[in-house]
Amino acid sequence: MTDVIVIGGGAAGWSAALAATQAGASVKLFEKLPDSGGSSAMSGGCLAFAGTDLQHTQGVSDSPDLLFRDLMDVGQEQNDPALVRTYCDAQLATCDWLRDIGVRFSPVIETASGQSVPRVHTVDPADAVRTLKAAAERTERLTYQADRPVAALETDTAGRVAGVRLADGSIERADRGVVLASGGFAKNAELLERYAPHYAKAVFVAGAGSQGDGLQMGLELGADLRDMDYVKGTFGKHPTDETNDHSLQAVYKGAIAVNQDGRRFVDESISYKLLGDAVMAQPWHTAYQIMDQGIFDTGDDRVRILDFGRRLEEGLFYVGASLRELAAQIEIDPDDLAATVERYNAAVDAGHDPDFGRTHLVHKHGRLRRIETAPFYAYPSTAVVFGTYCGLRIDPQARVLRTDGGPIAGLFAAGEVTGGFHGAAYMTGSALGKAIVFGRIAGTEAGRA
């Protein structure tokens, strides 16, 4: 018999598998697709860590306590403070844990959603998943089976989760516990219609395995849910381009967002999940990120959401020698766009945005910039749903909880299948960070159960 079964081969699953083997357990990981990686490997590779030596080297002062305050603020206090505290207390050790197995970090990026200070540590996401997998395999306590979907959880006579039933009908037993790390439901039309009908017109980009399997397995055993009202898309996806999976966040470098009437409609510094809500309420669910050459030059080709140069090379930007020329290209009244930019520049000069209260580039970080230096750029933007950021309720030990608040014995969960951590919105790096931090916790807890 195996000690621990892990369902799903993304960052959460492989983190759980590695941690469980390090706790001395034998592990079987089942991945329903031919290859592991899932939505994690398709992500932007951002991790929200605070107080690291990389930050110190770059002169950034940060702490787990500031990270906690930012996460709760961005989540509008709707997130579970116990989960957020657990993440903040565990993230520094998890960063070291990743480095110890060979995960390589790029320099901390300056501007990202929900940050009071620069704290987004970037990795190659697919490589990070492969590194976690290789580390787990080196323990020689792991059995990995791809292309083997799990159909249901199995319980013993006492109601404890004691294994899984695979799609082929076979039963696999787990002596210590099962970890659900099966991802979200961004590819399940029925669940999206139930929980996120307001995003019916959004673009969806997620791993093919994001069908909500684990969510439904947990529900069958009476699991509670969290944050189901907060399924949100990310602002900044080009509405017609299919080659770029990731959004572009020029607003966090100083751009403004205008609708087809040439008017701003939101404080552009808020979480790009809330920006996603805002753009879905605009005509044709579309806006334009408007910037000048000075803002364009602050792009960062190391980070997908800030790689302006590549998008320009691919012909995705509109470019005009003047604001009026730009407005004609995007079919906005030139007087309206010019008036919007003029009013915004005046607000930057005055230090007060009377329309939407914007005070920083992003969250509480960065000084606003005027839009004044030709040429001028416009990037068409809608919302894209990368993940569902809600799901099974867990406690700080990553145990899945019933609706009465008690744990379902033998069942742990981590990553996108879980809810409660993000709350009403989202901080850059918190999804992949959550997957790895709580994957590690789930694997450790299951491995020593």
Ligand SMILES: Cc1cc2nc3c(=O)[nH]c(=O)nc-3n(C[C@H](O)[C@H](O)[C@H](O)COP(=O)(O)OP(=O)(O)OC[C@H]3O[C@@H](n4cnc5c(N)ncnc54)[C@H](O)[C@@H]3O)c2cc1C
Given for the second form:
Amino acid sequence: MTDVIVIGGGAAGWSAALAATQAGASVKLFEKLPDSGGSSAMSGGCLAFAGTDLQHTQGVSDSPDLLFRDLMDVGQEQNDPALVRTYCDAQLATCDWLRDIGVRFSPVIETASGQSVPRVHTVDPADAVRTLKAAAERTERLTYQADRPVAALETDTAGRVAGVRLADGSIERADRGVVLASGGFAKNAELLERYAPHYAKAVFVAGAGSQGDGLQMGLELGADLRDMDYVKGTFGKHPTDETNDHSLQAVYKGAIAVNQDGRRFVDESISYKLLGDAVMAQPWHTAYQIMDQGIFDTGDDRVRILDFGRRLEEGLFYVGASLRELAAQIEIDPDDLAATVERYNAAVDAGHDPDFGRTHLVHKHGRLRRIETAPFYAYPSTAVVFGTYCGLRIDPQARVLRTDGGPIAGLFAAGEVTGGFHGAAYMTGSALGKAIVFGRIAGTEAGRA
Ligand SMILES: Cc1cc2nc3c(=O)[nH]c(=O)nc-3n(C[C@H](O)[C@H](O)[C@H](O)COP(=O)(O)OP(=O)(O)OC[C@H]3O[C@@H](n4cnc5c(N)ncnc54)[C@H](O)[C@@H]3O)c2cc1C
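Right, and the form predicted together with the ligand of this protein, after the form predicted alone?
Let us now look at the entire complex, which starts with that chain.
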């Protein structure tokens, strides 16, 4: 007899499985692929937590309330405040929960999208998923089956979700509930065309299982959807290099972004998801992050998105002894690039950017820097869709809601299959954070249902 079935073994699924076993439930986790991990295991491992001892040790003053304000701000108030509040209230205890099972955090990093103070807590993502799985296995209440895709949800005569049908046709029953933790749909061309046609030319990097299976299963039972208009890519992906899955955020250290006409087109300090939208609207869906040696020297080899040195070694930067020489290499009119940088430097000096209103390096953090010391660098950048961050509507107990607002009995969801938490854009660390925080809530709620 199984109490709880979890569909998918990423950060959300393993968090749900562990929490459900800790609530005393017997749990079965079905993973579609031969190995679990999903997008979670290949992610940057950044988690948005606020008010931790790590921040305190590093002299960072933060709080769940400030996190709440930042998340609502980044989401342009389109996110569900009840979900955001739930995350903010639960994240500190969840951070401790992870530490208690052996997840290790690196020092908090300075530069991240949408944060008014540094709050990115980094983990080795594959190791964190393995640690969650190992902790669930240690409870001896878990059965794990890989290579077993779930095809559909099964309901009883009262319409309550009572189990699942696997792809081989077999039925598995769950007495207390089913947790959908099957990730997003960044690998499903049809769903992308339906919900994110504006990203047709972007690069897509996500777990192979991100096919939107859970989204479709929820829809079949009348689930409501949230944030479907806000699928966004992350700015800063090299358009042709396939060795680096991650983006590079030189803009958050002071670089500017210019298009093929040599013009800036956006306030570079905003969420890299909004920068993703902006770059998709430029000619060839591409821009260059332009910086000088002074900005280059502030790169950080501990943080993938700021590791300028590694990308230089890999030959991905254009380097010019002067701005004009750099412009010639990237086929931008040298006069146009020089004029853009001159105008930007004047804006930095004046403390007023008349073109785009940029006031900080990133969000409300960091002083702008002039671009003036040779050599100069250009990093070609388009947008990469790492995840879809929209989907099934849930309530603070992670219950999946129908379009009439009522819960679908027996059905919980967590992680990237859900919508409503991010709203219009995304703060660094909030997707992996959401997967773990709401995975834990879903597992706890289903486990004691
Ligand atoms: C390269 C990259 C970098 C990222 N970096 C960050 C970051 O630093 N910080 C951050 O906050 N976010 C980041 N993200 C986003 C974040 O990692 C994801 O949103 C989050 O990890 C999703 O977790 P999940 O558990 O919901 O889904 P996943 O981790 O994708 O797990 C879903 C699992 O469900 C399985 N599955 C799917 N369908 C079925 C089915 N029918 N039956 C059974 N199993 C199924 C999948 O195979 C997969 O194993 C990044 C994403 C990528 C790709």
